[in-house]
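Given next, in structure tokens, is a single chain: the form predicted alone.
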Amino acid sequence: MSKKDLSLLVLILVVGTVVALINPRFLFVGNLSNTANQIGLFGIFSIAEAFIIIIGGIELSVGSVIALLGVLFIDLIVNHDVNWVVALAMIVAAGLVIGLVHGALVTRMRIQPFVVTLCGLLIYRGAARYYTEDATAGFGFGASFPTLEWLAAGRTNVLGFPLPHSVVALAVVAVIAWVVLHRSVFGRYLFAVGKNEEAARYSGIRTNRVIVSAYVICGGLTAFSAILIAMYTRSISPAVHGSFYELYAIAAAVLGGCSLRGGEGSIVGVVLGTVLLQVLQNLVNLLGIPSSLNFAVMGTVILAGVLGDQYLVQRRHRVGAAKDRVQASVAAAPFERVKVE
């Protein structure tokens, strides 16, 4: 765990302690279980967003993809009687295809990631609304999928604590993502492309393939998250479902140490960033503060993260410049002594 991650963990503990002192209901088992469930649901697509930010891109269509794929998943298993395992595979495949298209547009057509994913945000949201005719998609009366509901939205009692299965899913995804990002050659390629794409290309890395792969990973994880969220909410209003989820993901990634410039970030940090965001949201709810202020909290968090990143970059530059001056003076010292003699 890096110093950034440790600092974030300490901040979470401090904020959690303050929240508990302000309102003891924060420590109630039911509240902690619900908060953990939100962490699990939001953490998966935050990790997806982190892969894109690490390569120096941005993904703004996360919420719209979650809405569209959630609508399609419910429609497949409820109205078309598709086996839920098959439907799950189809939705994840659709997410992978969406990621592939985004990656191709960024690398082949040389369109800015911001433009590509902003268009995606509008297209997928509009497609979801058109597909449902702006109606709410959900489970009809008597529709039941006990195995799927238990796996996706159930909870298992662990030492007296109802552990949400979304947290288990997040743990599995986080471990796999950590290995891919921090213990594989592909992960090093991701960081290299984010740091300097041109230098990475000249060093022999197939940068286009790496970028497309990152978008494909993001699409697949977002699709998986869409299924979990659909099973949790059990109904989807396509006009608002998943709205601003991309901002939650960006905020969690930035809080977790991902630089919007690319080339930096950690999976542990993203998970901790998600935890902090959900604890702050829980604080807003427990204090009875209007929920509309959630967006103000998110905006403040993103701004603080960017300012912190800017400060660290400038500090590294100053430290690096100071070291260069010291090395230059040490190297020049022998020549100055020779001149004196």
Contents of the next structure:
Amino acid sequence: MSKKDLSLLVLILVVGTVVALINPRFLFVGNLSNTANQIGLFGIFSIAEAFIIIIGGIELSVGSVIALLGVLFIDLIVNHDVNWVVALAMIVAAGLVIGLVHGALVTRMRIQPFVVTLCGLLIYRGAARYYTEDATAGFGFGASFPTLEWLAAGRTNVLGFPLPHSVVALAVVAVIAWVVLHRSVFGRYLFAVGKNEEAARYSGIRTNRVIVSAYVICGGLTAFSAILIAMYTRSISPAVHGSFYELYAIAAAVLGGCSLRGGEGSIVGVVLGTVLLQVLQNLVNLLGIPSSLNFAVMGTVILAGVLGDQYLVQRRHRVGAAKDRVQASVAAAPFERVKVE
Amino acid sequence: MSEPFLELVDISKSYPGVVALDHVSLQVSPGEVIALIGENGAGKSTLMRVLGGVVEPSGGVIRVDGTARGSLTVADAIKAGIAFVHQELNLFDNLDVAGNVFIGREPVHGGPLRLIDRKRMYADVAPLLERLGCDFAADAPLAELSLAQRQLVEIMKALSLDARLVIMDEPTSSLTLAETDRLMRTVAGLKAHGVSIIFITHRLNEVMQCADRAVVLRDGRVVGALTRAELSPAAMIRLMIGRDLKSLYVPPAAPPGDSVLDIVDAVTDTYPGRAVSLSVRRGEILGLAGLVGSGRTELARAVFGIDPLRDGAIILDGEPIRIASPRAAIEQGIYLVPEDRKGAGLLLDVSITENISLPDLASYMRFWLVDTARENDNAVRQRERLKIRAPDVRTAVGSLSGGNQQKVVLAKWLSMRPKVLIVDEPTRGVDVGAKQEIYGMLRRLTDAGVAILMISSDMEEVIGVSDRLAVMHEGAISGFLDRSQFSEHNVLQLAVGHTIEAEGP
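Switch over from the form predicted alone to the form predicted in complex with its partner chain, please.
First the chain shown before, then all remaining chains and molecules of the complex.
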């Protein structure tokens, strides 16, 4: 765990303690379990976003994809009687295709990722609303998928704590993503492309292929989380479902140490970033702060966190530079002696 | 001739390990055209940066209109009437001509609103357009102008600042013959108006055409000045060279073998009309000399698959190969140490270990994961072998000195199996000690059977390290030299496009 991750963890504990002291309900099993569920749902697509941010891109269509694919998933299993396993595979495949298209537009057509995914944000949202004729998609009376519901939105009692399955899903995704990003050859390529695409190319890395792969991974993970979120909410109003989720994802990634310039970030950090965001959400509810202030509180905390981090980095640089000066003057001394003699 | 208004007296500038300028003196009188010539790295650009107020000299006096000072600021330089026409033009192609001429000092009206007074701006530009005989309008978007026209815009900008001295840094390097002619007429016109010009160029016939006198720099010193009457290409070349080159040469252990890499009629996008053919043999270092911009780096990029080859063939060990990407080149054993070390060679804030393994990660792979122990072992080995001075192989390469950074780039390729190694300016920004170590490493590689193509603008390096030389001039090979023919004179002759038979020593 890096220093950055550690300081984020400390911040989470401090915020958590303060909330718990003011309102002990924070620590109630029910509240913790609900918060954990939110973390599980938001964590998966935040990790998806992190893959894109690490290669130096950005993905703005996450929320719209969640709405569109959520609507489609429910429609498939409820109205078209598609077996839910098949439907799940179809939806994940759709997510992969969306990622492939985004990646191709970025690498082949050389369109900026911001523009590509901004168009995606508008298109998928519109498509979702048109598809349902702006009506809420949900499970009809009597429609029931016990296995799927239990898997996606159920909770299992672990030592007296009802552990939401979304948290299990997040744990699995996070472990795999951690291995891929921090231990695999492909992960090295992702970071290399994000750090310096030119140098990566000069080292023989197929940079375009790496970039497209990142978008495909992001699309697949987003689709998976879209299904979990659809099963949790059980009804989807396509105009608002998942809106702003891309911003939650970006915020979690940035809090977790990803640089929007690319080449930096850690999975542990992104998960912790998600935890902090959900704890803050919970804080607004529990401390009786008007829920309309929700976003303002989140924005303020993120800003403060980034400012604090910047301050620490600058201080480290100043200390480092001072040390270098001392070393340089020591190193230069023998040469000066030579000159004098 | 009238009194000089600008005098540089004993200007020196040293950087750690390098003396860029060594007691340089220069006087500029009104209406004078001075050609400043010298090899790459002779100190021309540094001297001009001192005049522009960008570089502070470590010694000497600058006298402007009789007032002496130790250095100029950019504002001082502008006030003194010194203006630049840069090699890379400093213009905005999203603005029009008038907007560029008045950038940063637009006439305003409307009181506190500070709106741009377009009418006045265009009115002020009109006489300048006429004076330079421009064939474009004041409201022409810059993006639609040719390079030559853009240069005129730069000159107008200088004139609108009441420049008394215009410094042109290789203004003709990308112009066609007709455009060069017109620029020469512009220079003559400025001179007639009493504007002085310092003209930096590698093209000696342009010096013959327009200069009142030529000042020759070498190794940061003024080694001679030629008056109009004394000007001749032979005299200029004689002054530009004539230094004892330190003997760096270590002969190969065995005579070179068969050719490994043949480049046949290669055409790059930069010089579409010109083809390059050369071959590099097993166990030799083929030096590729030439002036900056002669197309050497473009050739290297094309052979390494960064840019597409427009035409021609690349033959490796007698087999024609197709190189569509760096990946393909690397798979064939053709590696490139790029000119831009920081931009293209390294990931600066990544460790030595990870930089070294980057091109060859697949061979450190176990079940898709990186075998960090083996990766680390190799980095440690390479650090020993190349004497990379760093506290640890986990150190970020950005914190290393230039020489050690370059050794990391070399280590990337030495960990693999090079057949052909192309090194582009291998010791630029590298200190003397590390230079020797890098040369030693190149020689050990050729003795192990590698063919090396060494692009270099450093005369000492080109002559001192290569076994054979190819010289490029404007996108084509102007000649090959064997070691017995190596001399600075011959290299320069070829580099400026002359043949050595016709104007031999």
